[in-house]
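A single chain comes next, written as structure tokens; it is the form predicted on its own.
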Amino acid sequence: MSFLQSLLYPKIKVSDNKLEDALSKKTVLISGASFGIGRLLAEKIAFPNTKVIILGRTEEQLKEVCQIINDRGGSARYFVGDLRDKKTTKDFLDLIKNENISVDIFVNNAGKSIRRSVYESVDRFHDFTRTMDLNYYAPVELVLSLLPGLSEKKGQIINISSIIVLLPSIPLWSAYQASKGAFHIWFKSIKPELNLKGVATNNIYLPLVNTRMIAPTKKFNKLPTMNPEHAMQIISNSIVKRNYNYKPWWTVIIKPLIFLFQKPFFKATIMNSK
């Protein structure tokens, strides 16, 4: 890790013994476990007393990490399915409500992002419905039907989210700051509800990640990106403190600047796509 990663990021460690107990005897769902965040807290909680579940679309990586698990004294099973597809999040609840499965702890992982310029995604109408599909129809509707039984064990609802939904609108990134900030304000809308009822409910607002969803953009090979290590580990610490939100520190400061400077600033973000 450089000097400035680790100045923008500053090291969380989270007490192993403090996370196993806060999952034992609980069923831990995670979407978008396949690789990257969702893989490495999968791995993570491999504790004897802990139930996980995961969802992604690569069913050779789901096996991996549940074998993984499997091997380590957990308990795991996986779904293949892509949430974009409305009969997966379906089959899936299916599956869920057949075998009287009951959730502790939904971890809505799973997210696509696309950077391109409008007008490049003017005979691209599917870049707004996927991206919507997948970042906020699809938790919705897990959550939906996950509630009464979060409610009833006072469960968790952690949202990985993005930086993005705290800025300022930014040019290149309007299909994926739309979907995330959609289930974003949906959140936030049903938050007192839920933290009535007894369900804790957390925002992980997470900068650029180095994993597989920013590979396709080599720009971001030069910004002193966040380890997912790091990001597996903030949500770790959101698992054991149910109260615990997190923003990078330096958003504060980022975004009044964006609108001080958001007319050069918006300029540059355009040039520099091309």
Ligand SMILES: NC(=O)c1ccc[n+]([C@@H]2O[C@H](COP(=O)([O-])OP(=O)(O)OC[C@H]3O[C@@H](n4cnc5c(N)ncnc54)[C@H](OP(=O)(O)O)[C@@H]3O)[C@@H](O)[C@H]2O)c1
Given for the second form:
Amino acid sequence: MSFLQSLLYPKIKVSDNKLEDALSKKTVLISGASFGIGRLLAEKIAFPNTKVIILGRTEEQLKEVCQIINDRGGSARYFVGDLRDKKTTKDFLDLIKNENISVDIFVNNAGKSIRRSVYESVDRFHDFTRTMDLNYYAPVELVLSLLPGLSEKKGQIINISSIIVLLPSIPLWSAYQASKGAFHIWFKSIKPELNLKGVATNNIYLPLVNTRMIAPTKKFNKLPTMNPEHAMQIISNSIVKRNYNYKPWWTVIIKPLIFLFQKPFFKATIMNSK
Ligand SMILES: NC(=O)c1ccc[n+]([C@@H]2O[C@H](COP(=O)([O-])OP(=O)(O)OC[C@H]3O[C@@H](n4cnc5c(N)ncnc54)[C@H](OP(=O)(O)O)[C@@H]3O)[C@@H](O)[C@H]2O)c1
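What would the structure be for the form predicted together with the named molecule, given that what you showed me was the form predicted on its own?
Below is the whole assembly, all chains and molecules, this chain first.
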């Protein structure tokens, strides 16, 4: 890790014992755990008294994650499906109901980002429907269905979001920013009701994290991105503390800077779109 990375992302390490205690006799649902941050978290919580349910499209990877968890003495199962497809959520929720599975913690992690000029999107309306389906409608439907059980058990919902929803709107990110922003607003709106019922609600606003999500944009490799292991520790801390939300400390600095220098910043962003 570079000096700049350690400055931007001060070390956070959650004790394994505390995490195991917090998850004792709990069932955790993680959407998008075949790769990246969700996968690291799933493998981290391979504890004997914790049940892990993971969702994603890539069966081979999901199987592998379950195998790792089960080999470590944990208990895991997977469900394969594309969350942009209404049938996936329906089939998954039917399974939860039919098998009487009661989720204590839902980590809303599955997500897709798109970085594309609006002029390159004129024939790509599907970019907008797909990001809304995955980043907004699917988690809304999951939360609604899990809510009675989560309220009964005074559970927790952890939303893996992005700092992009806290910043002024940025060119090229419209599909991602609008869809993540939609869930952010919805979650903010339901939060007081959930908290009154004892359901903890947490937002983890991540900066660029070095996963396959940002791999297609080569120039991001040169930026001081967050390590996915660090993101996983942040989520673990939220599980242990229940009232821990995260945004990088420097969000408060770059927000007014972008606002003040929007014109040159936006121009540079657009000119460097490739
Ligand atoms: N990486 C970043 O820079 C960054 C920054 C801010 C916030 N985040 C957020 O962090 C979360 C995790 O991202 P990551 O960086 O770990 O990305 P990742 O490595 O690409 O992982 C994304 C996960 O979501 C699943 N997923 C994607 N599309 C899906 C679909 N249609 N149906 C079901 N599952 C789907 C993927 O599994 P399958 O492909 O097997 O379906 C994968 O397990 C996302 O919500 C993202 O928005 C990431």
